[in-house]
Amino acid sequence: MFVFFCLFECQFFRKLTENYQEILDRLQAKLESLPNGVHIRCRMGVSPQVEGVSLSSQFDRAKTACNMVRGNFKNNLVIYDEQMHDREIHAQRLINDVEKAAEERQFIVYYQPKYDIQVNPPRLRSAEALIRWRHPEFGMISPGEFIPLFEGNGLIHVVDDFVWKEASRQIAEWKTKYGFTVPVSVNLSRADIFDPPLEQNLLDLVSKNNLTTADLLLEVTESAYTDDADQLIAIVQKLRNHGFHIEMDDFGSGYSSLNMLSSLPIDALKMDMKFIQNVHRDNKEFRLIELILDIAEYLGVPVIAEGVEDEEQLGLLKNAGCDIVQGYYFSRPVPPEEFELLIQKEYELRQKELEK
């Protein structure tokens, strides 16, 4: 059992001690002495006294610091400092700017290709849409900075909606120009999945851009299947009934149970990139990859390996029977004008095949 304790510094505590760890240790010892048989573990956030800051603001700062050690079993104490304050202000600025960023197209959709490696030479089969943010003041902001922030406060739907619309428009443009479709996968966050209009919104996007539902691939993270699994499975199955293809992202990251896999409505497994990073150095990692490929074969779905960076990794995956690969070996995520060069190469290959 966990309890949290927020401390904002005042004269009483300053006279008592300036050793916050001592306060926490004393409180922890008292809780452990309670004769209830329940283990209680404390975490504490501290806001040092600052002139001109109200008590309610100091409490909020202490609570923010306390939340920083949530799930940390090595350190139970954090003291609010200026760096934390600056990060809070920066995060709030991003939250305030997200709607404007979508309206002014500060967001940019990049594309990373996925290649079929069971043919020679490897062929472009699809792509993943990845968001970037060119902020007018902060410059390029890493998605690793703003995606978790928006996932935590419910604003991720603004980002996802932008990506869906832009990717659908771009797929249609390339389809018209080259005469074939390069499907693009877009992310469905947990918030999106349980949003009632989701099904109709996706169908409207496909219809508006004269696409088929197979042109827009939908990625759902493995962790999402643990949130009300029955309802999620029902929603995903409805989308598949319309012809959407579902890719389970980050498969193998440890969330889903094996006995659940047979009931999951999916069309592809996307292997967590952590398996790939050490595959050329660690036989255990490679054996895990083989097990995932065996699971996919049992389910009758292809495997997509992301994070492939060198020829050795590619060769091992190809020989093991992996179907699709994405990663820096082929291309980093690139803006649409650069990705179109890859489509042109695929178009030229198809033209040569038609001429034979």
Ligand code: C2E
Second form
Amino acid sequence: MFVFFCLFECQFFRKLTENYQEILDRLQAKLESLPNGVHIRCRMGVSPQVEGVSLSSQFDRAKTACNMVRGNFKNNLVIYDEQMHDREIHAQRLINDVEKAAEERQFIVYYQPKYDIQVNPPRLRSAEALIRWRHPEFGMISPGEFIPLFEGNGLIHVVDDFVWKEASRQIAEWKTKYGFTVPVSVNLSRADIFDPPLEQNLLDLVSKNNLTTADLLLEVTESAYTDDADQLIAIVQKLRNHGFHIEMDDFGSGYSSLNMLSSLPIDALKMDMKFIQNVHRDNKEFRLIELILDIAEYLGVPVIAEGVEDEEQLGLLKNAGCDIVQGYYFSRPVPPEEFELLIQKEYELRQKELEK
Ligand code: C2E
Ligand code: CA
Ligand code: CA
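Got the form predicted alone; any chance of the form predicted together with this ligand too?
Up next: the whole complex, starting with the chain shown before.
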């Protein structure tokens, strides 16, 4: 059990003690000595007194500091500081600006190719749509800065709605121009998945753009499957019944049990980048990759290795039997004009094959 404890500093407290850790330790010791044997862990956030800041803001700041301790088992006390304040101001700016960013198309969808490496030369098979934000004041902002923020407050819908619409329009444009589809995957956050209109929204997008459901791939991160697994599986299964292909993202970073895996409705496993980043022949990561490939074989789905940056990694994955690779080795995520050059290359290869 956790108890959180916010403290906003006032003159009275300052006189009582300068040492917040001591207060916390004393409280923790008291709770641990309670006779019922319940384990309670306290955390504390402190907001130093600042002239002109209201009591309720002081409380919010202490709470923010306190929330930073969450999940940290070494440290249980945080004091709100200038850096935290600046981060909060920045986050609030991004929150205020998100609707306008979508309206003014400050968001740009980049595409990163996925290559089939079991053929020679490797061939372009699909891509992943990844958002970028060209902010008029802050310049290019990477998704790591705003996606977790918007996932936490529901604004992720604004971002994902933009990406899904733009990616669908773009797939259709290329399909018409080149006569074949390069399927593009979009990321689905947990909040998207539990949004009741999701199924209809995706079906509308596909039909509006004259696509098939197989043209728009859906990535669901493994960690989304951990809570409410049954409900999530039912939603994902419905999408699959319509013909959408589901790629399980960041596989190996979450907590899927082997038992649960065999009942999951998925069409591909995207292996978490951390396995690839540290892989060398016969080391622990290599054996884990082999294990993931075995699991995928058992499930009858291909494996996509993400984060492949060099020849050694590519060679190891190819020899181990990995099917698809995405990573800087082939290309970074690039704007649509640049990605189209890769489609052109694939188009030329297909034309040559037809001539044979
Ligand atoms: P992700 O879905 O796991 O996407 C893969 C990330 O790995 C991307 O980061 C990509 O640029 C990066 N990456 C690809 N190849 C390599 C490589 O070889 N080396 C290294 N070091 N990195 C590589 P990015 O674009 O910064 O996106 C970060 C995360 O933000 C994504 O992780 C995804 O969770 C989220 N995200 C991005 N776009 C969207 C979106 O439109 N909607 C949602 N809901 N989330 C998004
Ligand atoms: Ca992804
Ligand atoms: Ca991933």
